[in-house]
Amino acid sequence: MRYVKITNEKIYDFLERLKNYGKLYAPVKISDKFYDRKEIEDVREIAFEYIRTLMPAKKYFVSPTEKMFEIDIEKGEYKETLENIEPFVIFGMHACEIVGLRILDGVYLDKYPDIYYKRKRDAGIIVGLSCLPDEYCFCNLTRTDFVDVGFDLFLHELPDGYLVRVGSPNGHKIVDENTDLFEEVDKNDIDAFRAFEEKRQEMFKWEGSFDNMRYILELTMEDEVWDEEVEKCFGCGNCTNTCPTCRCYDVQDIPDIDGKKAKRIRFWDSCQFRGHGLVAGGHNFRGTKRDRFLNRYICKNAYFYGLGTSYCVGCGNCTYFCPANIDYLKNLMKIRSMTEVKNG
C-alpha cells in the first residue's frame, strides 16, 4: 500500500480540490448533539470531529425512496429510470461505515447486480477518516474497527496533519494530481500513527469478541431479558434507518389519478414493522413485537461469509439514537456474559 502524508496547513486546500472530483458530501454539526452529512459549500464547515451522523452513508448508495421506472398504461409502454448519477466524494467516513458499505457491496453487487446501487458506487469516490470510540462503540468486538480495503484515501490524524494511505486506482489519480500537498511519511509520522492506535485501542469500553455471538442468540431466544426489553421497544424502524447495513426495502405501484400511467418506487423497510413479515393471505411471519425485536438481533449478528464477520459493524448507532433508549449493546453482553473493562 501507497503511504504520503498531508499537514494540517493543507488539509483545507485538499478538501478544496476533492470538489474537482465529484460533489463533495461530508460530516458537519447540526446542532449540540447532532451530525448530518451534506453536500459542501465551505470546506471550513466540514466536522472532523464527529462519531456518526443521524443518517449513514448508505442514504448515497440505496436511497431513502427511488424510483424504478415508469408504465404508460393506454399505450403498454414500460420506461426504465435510471437517474443521471454524477460523480460525488463522501469525505470522513470511518472504518466501521466504510466495512457496512462493503456488506452491502455483498447484497447489491453479487450474483445479480442491483443496477441503481451499482450506478451509485461506481459514480462514488471514499475517502475515510480516522477516530476515537465513545460509549457507544464497540467495532473492536465485531473487527470492523479497521479497514484495509473499501476506500479511495484514508486519512489517519496525526499531532501535524494526516497519515494517508491509498486504496485504490482513483486514490492513486489524486494524490498524483495534487504532488503539491502530499509529502513522503518519515519515522515520527509513524511513531504518531502507532501512538494513535494504541490509544484509539486503549479507549474502548469492551474487551473480547463477538465472533460466536450468533450461536449464542439461537441458544437463549427464549431468555427473559428480550421479554424486559420489547417491552420498551416503539417499533419505529429508527434503529434500522441509521443502520449502516440494514438494506430491507419495500416496492409499490403507484398509478396516477387518470390510471393512464403509473410508476414503481421501491423505499426503504424495516424488519420493526408490523408490514414486513406480512404475506397474502394474511400471514404474517413476525406477527408480534417480539418477534420482530428478536429478528433484528439475530439478524445483525448473522455472519457474512463475504467478509468474515457480521452484518452488525459495532457502530453504536442504533443505540444512541433510540427514542426507546434501548441499549443493544448492553443486551448482547448480557446474553453473552462478558466482563465490562473500564479504562482509566
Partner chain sequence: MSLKIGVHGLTSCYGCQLKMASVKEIINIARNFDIKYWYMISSKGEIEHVDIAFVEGSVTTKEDERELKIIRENADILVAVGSCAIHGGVQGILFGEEYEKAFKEVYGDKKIEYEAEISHPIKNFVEVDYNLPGCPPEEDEIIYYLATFALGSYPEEKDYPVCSECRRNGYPCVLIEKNDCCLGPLTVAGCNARCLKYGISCIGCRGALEEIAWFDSLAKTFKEKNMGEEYVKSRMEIFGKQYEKMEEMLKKVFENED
Second form
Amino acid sequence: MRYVKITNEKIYDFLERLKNYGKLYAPVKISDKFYDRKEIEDVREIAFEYIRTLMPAKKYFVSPTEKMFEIDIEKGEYKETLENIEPFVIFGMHACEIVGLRILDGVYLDKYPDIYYKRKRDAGIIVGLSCLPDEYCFCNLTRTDFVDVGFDLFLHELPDGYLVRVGSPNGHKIVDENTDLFEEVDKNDIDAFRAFEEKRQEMFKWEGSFDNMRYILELTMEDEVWDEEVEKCFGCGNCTNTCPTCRCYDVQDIPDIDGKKAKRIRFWDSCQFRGHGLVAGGHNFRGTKRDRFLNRYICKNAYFYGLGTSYCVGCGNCTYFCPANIDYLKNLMKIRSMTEVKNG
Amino acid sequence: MKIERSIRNDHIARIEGKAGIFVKIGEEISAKINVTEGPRFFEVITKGRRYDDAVAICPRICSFCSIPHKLTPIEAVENALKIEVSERVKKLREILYLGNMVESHILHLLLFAIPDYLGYPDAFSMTKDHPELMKIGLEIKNFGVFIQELIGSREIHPENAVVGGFGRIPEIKHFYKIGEMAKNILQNATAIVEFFTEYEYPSYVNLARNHLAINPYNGYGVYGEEIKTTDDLTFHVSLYKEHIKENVESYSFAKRGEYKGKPFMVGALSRLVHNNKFINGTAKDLLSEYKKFLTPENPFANNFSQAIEIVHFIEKIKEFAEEIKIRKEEIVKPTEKSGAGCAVTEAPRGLLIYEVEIKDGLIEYMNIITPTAMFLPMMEIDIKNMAKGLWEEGYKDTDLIGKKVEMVMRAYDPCISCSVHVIKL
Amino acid sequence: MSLKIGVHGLTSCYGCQLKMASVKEIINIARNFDIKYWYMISSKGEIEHVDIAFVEGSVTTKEDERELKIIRENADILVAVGSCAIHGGVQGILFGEEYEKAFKEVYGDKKIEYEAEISHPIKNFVEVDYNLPGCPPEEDEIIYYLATFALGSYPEEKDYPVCSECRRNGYPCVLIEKNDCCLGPLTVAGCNARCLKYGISCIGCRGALEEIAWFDSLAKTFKEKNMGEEYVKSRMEIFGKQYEKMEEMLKKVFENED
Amino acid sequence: MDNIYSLYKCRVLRVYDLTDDVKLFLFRFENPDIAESWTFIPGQFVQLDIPGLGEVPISICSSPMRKGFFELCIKKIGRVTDKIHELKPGDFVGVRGPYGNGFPITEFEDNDLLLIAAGIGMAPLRSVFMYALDNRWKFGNITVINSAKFGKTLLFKKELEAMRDMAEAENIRIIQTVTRDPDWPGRVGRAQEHIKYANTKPEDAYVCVCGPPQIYNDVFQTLIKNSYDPRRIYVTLERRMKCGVGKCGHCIAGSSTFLKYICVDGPVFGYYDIISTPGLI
Ligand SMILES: Cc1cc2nc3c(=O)[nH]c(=O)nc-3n(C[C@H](O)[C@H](O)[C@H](O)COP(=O)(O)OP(=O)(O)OC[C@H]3O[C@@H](n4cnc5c(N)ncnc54)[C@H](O)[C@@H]3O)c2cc1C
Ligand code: SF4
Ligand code: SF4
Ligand code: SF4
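Now the other one: the form predicted in complex with its partner chain, given that the block above is the form predicted on its own.
Whole complex next, starting from this chain.
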C-alpha cells in the first residue's frame, strides 16, 4: 500500500482541492448532540471530531426516497429516471461505515446489479478518517475496525497531520495531482501511527469475538430475556434507518391526478414496521412486535459470505439513536453472558 | 287573505361551517340563523393542560383563521407569563398573520362570494367562463400559502409558531422570494378590488351600526391592545367583559355578541371604517378612487374592504420581508409559572379575543370570543332587512329571496366553526 | 367517465375541506372528477349517489349522525378525512362525564333545539372504507388517494410512524436530544415529519397507528425522562383520547414499580 | 448496463376463469426477440406490473417448452391482483424475470415425481407437471395431488380431470381431493391423506410441495412415514416482495445461521432447510 503524509497546515487546502473532484460531503454538527453529512461550502465547518452521523453514508448511494421510473399509464411505457449523477466526494468515513458500504455492494452489485446504486457508487470518491471509539462502538468485536479496501484515501490522525493510505487508482490520482500537499512518511509518523492504533484499541469497552453470536442468538430466540426489551421498543425504525447496512426499501407508484402518468418511487423501509412482513390476505410473517424486534438481531448477526463478517459493523448507531434506550450490544452480551471488561 | 312564506335552508353552502337560515315573511318578518354545528368546548378542552399544548389545540377551532387562533392565544399566554419576545419574532408573526389574512380573504372572495356576484353555484363552474379571474385569485392564494408554510410550517394549523418564538426561523433567502412574489401579484389584487366596484350595494340593508375594531400598534395592522367603537369609546382588551356580552339562543349552538346591549359589526369593513387613515401605498390610491364603496352602514362593503385589505397587506408583507433581519433565535422560556393575560387581534373576520389564566404552567381558565359570535345578531338583522326589502318591493320568489339573503350572509364571511367553541362568561 | 365524488363536513374546523379546496391541483380535480356535492364550496347539489364520499368532521349531533347515514347509503366508497372523522378530533377529548359537565357549564340549563352529543369518530356509526389521515391531510396524500381511485384502485394506507420520515429527512431527534415529549413514534406517518423539520415535537395530530401505537413503551421512556403521568397523559390524549387501549397502557406504566 | 427493474411489455392473449377468484392468463412478450429467447425453470416467478399500481411476484405456471408464451395463474386478493383480474385479451402489462432458483428439475430426471399442492399452490407445481408431460420420457411415474377446500376452488380441476383416464395409461396418477365440500363426488380429505395412493416409488421419487404454510408439517410427516427420502423433498415459499432480485429485503427469512432471500435463494427450498431454520415457514 502506498502511504503519504499531509500536515495539519495543509489539511484545509486539501479539503478545498477535494472539491475539484466533485461535490464535497462531510460531517458537520447539526444540533446539540448530532452530526450529519452535508454538502460543504466552507471547509472549516467540517467536524473532524464527529463519531457518528445521524444518517449513515448509505444515504448517498441509496437515497431515502428516490424516483425509479416515470410511467405512462395509458401507453404502458416505463421511462427510467436515471438523473445525471455528478461525481462527489464523501470525506471522513470511519472504517466501520466503509465496511458497511462494502456490505451494501455485496447486496446491490450482485448477479442483479442495481443501476441506481451502481451509478452513484461509481461517482463517489471515499476519503476515510481514523477515529477513537466511544462507549457505543464495538467494531473491534465485529472485526470492522480497520479496512483494507473500499476507500480511495484513508486519513489516520497524527499529532501534526495525517498519515494517508492510498486505496484505489482514484486515490493515487488525487495524490499525484496534488503532490504539493503531500510528503513522505517518516519514522516518527510511523511511531505516532502505531501509538494511535494502540491507544484506540485500549479505548474499546468490550473485548472478545463476535463470531459465535449467530449460533447463540439462534438458540436463545425464545428466551424471555428478550421480553422486557421488546416491551420497551416503539417499533419506530430508527435503529434500521441509522444502520449503515440496513437496506430494506419499499416501492410505491404515485399516479398523477388525471391518471395518465405515474412515478415509481422507492424509499427506506424497516423490518420494525408491521407492513414489512404482511402479505395479501392478511397473513403476517412478522406479526408481533417480538418477531420484528428479533428479526433485526437475526438479520444483523447473520453471516455475510461476501466479506466473511456479519451484517453488523459495530458502529453503535442503532443504540445511540434508539429513542427508547435499547442497547443492542448489551442485549447481545446479555444472551451471551459475556462479562464487561475494562472501562465497563 | 294573509300571504305567508318561509325560506328555510338547513345547510347553507359556501360558508365555513354548518348553519341554516330560517326566514319567515308575511305580515311579520323574521330571520334566524341556526348554527347546527355541534359544540366543541375548546375552553374546556384546554383546561388543565400545559399552556404550550393548549395553544396547539386552539387553531383547531377554525381552519380559515388557524393562524389567528394560534398567534392570539400565544400572545395571551406570553402576556400572562410575562414573556417578552424579540422584535424579530414579532415581525415574523406579523408577516405570518398577514399571509393568513391574504389567503383567507381571497379564498372567501373567490370561492364563496364572487360566484354569487357572477351567478354561479360555485367557483368551479365559474372557472369555465372566467378562467383569468380564477387564475389571478389562486396566485394570490398561493402567495398566502407560501408565507404560512414558510413561517408557520403549514397554512392550516401552523406548528412552528410557539409560545416564546418559533421552532425554527426560516432562512433569509426565502424572504427575498416573498418580496418577489408580492411584486408580481399586486396587480392581481388590484383587479379584485376593481371587480367589486362594478356592483352596487342593495339599499335594503342600509342601517347605521356600531363597528368595533382594534386600535393598531403601528400603521394599519392586526396587532394592538385597545378596541375602538363607533360611539368613540376606546377600551383596553382586558376590559372586554365590561363591554362585550355573549348570550345563548335556543335555536343555535353559537354564542351571540352584544355591545351596549345592541348588535354590532366587526371585520374588514369595521377595520377600514376606523383605521382607513393608516392605509397607504396602492391601497390608499384605490381607496380614494373608490371612496363611495366604503359605506359603514352597508355590510356588502365588507367584501370591498376585504379586497382593499388584500392589496394593503400584500404591500405590507413585502415591506416587512424586505426589512427583516434573520438570525437564529432560541425560544424564550418563561420565568414565571403563573399569571393571567389577555390578547386581541384582528382575525380576517374581525376581533378575536383570548383570555387565559395559568397556574403552574397549566391552563386554569381560557375564554375565547370569536368575530362570528360577535356579529351574528347583526347579521340576522341584515338578513331580515334584505328579505323584508325584497318582499315589500314585490318580489315573491322565495328562491330569489333566499339567494339574496345568503349573499348578505356571505358578505360577512362568517365562520361558523369559530362561533361554536364556547364557554359561558 | 369521471368518478362522481361528494365532499361533506360534519363537526370540525373545516380544515380538511379547506385543504382539499386549496391544493394546487384543485382545478385539475374539478376537471377530472364529477363533484356532485360539496357544500363548503358549492351551492349546487344535494346528497346523491356518488362513487366516493369524503367525510370530514366528527359526529357531535343527532343531525350529524342522520346526515352521515344518508351519505353512507349513497356512496359506494366512504373515506374518513382527517383526525376528527377518524378519531373524533381534539373535540373528542371530552368523553363521557367530562362532556356532560362541559355542556352544562357552557349552555347552562338552556335548552338547545338540536341535540348534541360526545364527539365520535364516524366509524362508530357507519362503515368506513378508507382513512385519509391528517389534521389537516397533506396535499400529496389527497392527490394520491384521488388518483388511485381514478385508476379504479385504492390507496395503500401508511402503516408506520412519523419517526420513519423524521429519520429519512435527517431531522435531529428531539426525544433523544432535548427530552421533548415527542409523539412521533405513535403517530401515522405521511406528514413527512413536518413539525420535526422545525424542531417542534410531534403532537400526534395525524392520529395513533391502529394497534401498533405503543403508548406504554413510549410512556415508559417519558417516565424515565422524569415526565409525570398527568403531563404525558394530557399530551397523548389530545389526539388519542378515543384510542381504545391508551388509558390502560398508561396505567400499566405509571402504576407499576413506583 | 441494463436496468434490472425495467419491464418488458407483454400482451394478454387469453383469460380463463379457473375459480371464482382465480384466473389463468396467457401472455406473450411484445418484442419478438424476447418472446423467442425468454425461458425459465419451473418454480421460478416473474414480477408482473400494472402501470401506476405496482408489481407483484407470480409463479409461472406453464411449461418452459412452450416457447414464446407463458401462463400465470393469479388469485384476486389485493390492490394489484384486483386490477389484474380486470385485464382482457389485448391489454398490456409489464413483466420482468424470471427470478428465483426454481426446482432442481434436471436432478429430478429419471426419477418418479410426486407433486402435492394445496390451494393456490398448484400454480408453480403445474409448471413442473407440464414440463414433465412435455418431456415424458425423462421421468418415471408421476402423481399429482391437488387439494382445496371445495370442489369449486380446486385449481385446474377440469384440465386435470380431462387427462385423468388417458394419464393412467401413461403412469400418471391424478388425485383431486377436497376437505370441506359435502357435494364433491370425488375424493375427500387433506392432501397428505392421499399420499399413500400415489403411484410413485418412495425410494426414488422427488417430491414438490406447495401450499399455505400450515400444511407443511403434516405433509412432511406423512411423506417420511411413507419412506420418502427427506433429501428429495422440496417446497416453494412465499413472502412479501418488492424487487424480486434480492435488494428490497422484504423477503429475507430464516434465522441468523441461515438467512435467505426468498426471491434469489428460493423460493424453492429443501426439506432440511425448512426444518432446521426457524422462521422459514
Ligand atoms: C415467489 C412467489 C410466487 C407467487 N406466485 C403466485 C401465483 O402464482 N399466483 C398468485 O395468485 N399469487 C402468487 N403469489 C402471491 C402474490 O404475489 C400476492 O398475492 C400478490 O403480491 C398480492 O398483491 P396485491 O397487490 O394484490 O395485494 P396487496 O395485499 O394489496 O399487496 C400490496 C403489495 O404487497 C406485496 N405483497 C403482498 N402479498 C404478497 C405476497 N404474498 N408475496 C409477495 N408480495 C406480496 C406486493 O408487492 C403487493 O403489490 C406469489 C408470491 C411469491 C412471493
Ligand atoms: S430504534 Fe429502538 S425503539 Fe425504535 S424500533 Fe429500533 S429498537 Fe425499537
Ligand atoms: S446493527 Fe447497529 S451496530 Fe450493527 S451496523 Fe447496524 S447500526 Fe451499527
Ligand atoms: S424526533 Fe420524534 S419523530 Fe423524530 S425520530 Fe425522534 S421520536 Fe421519532
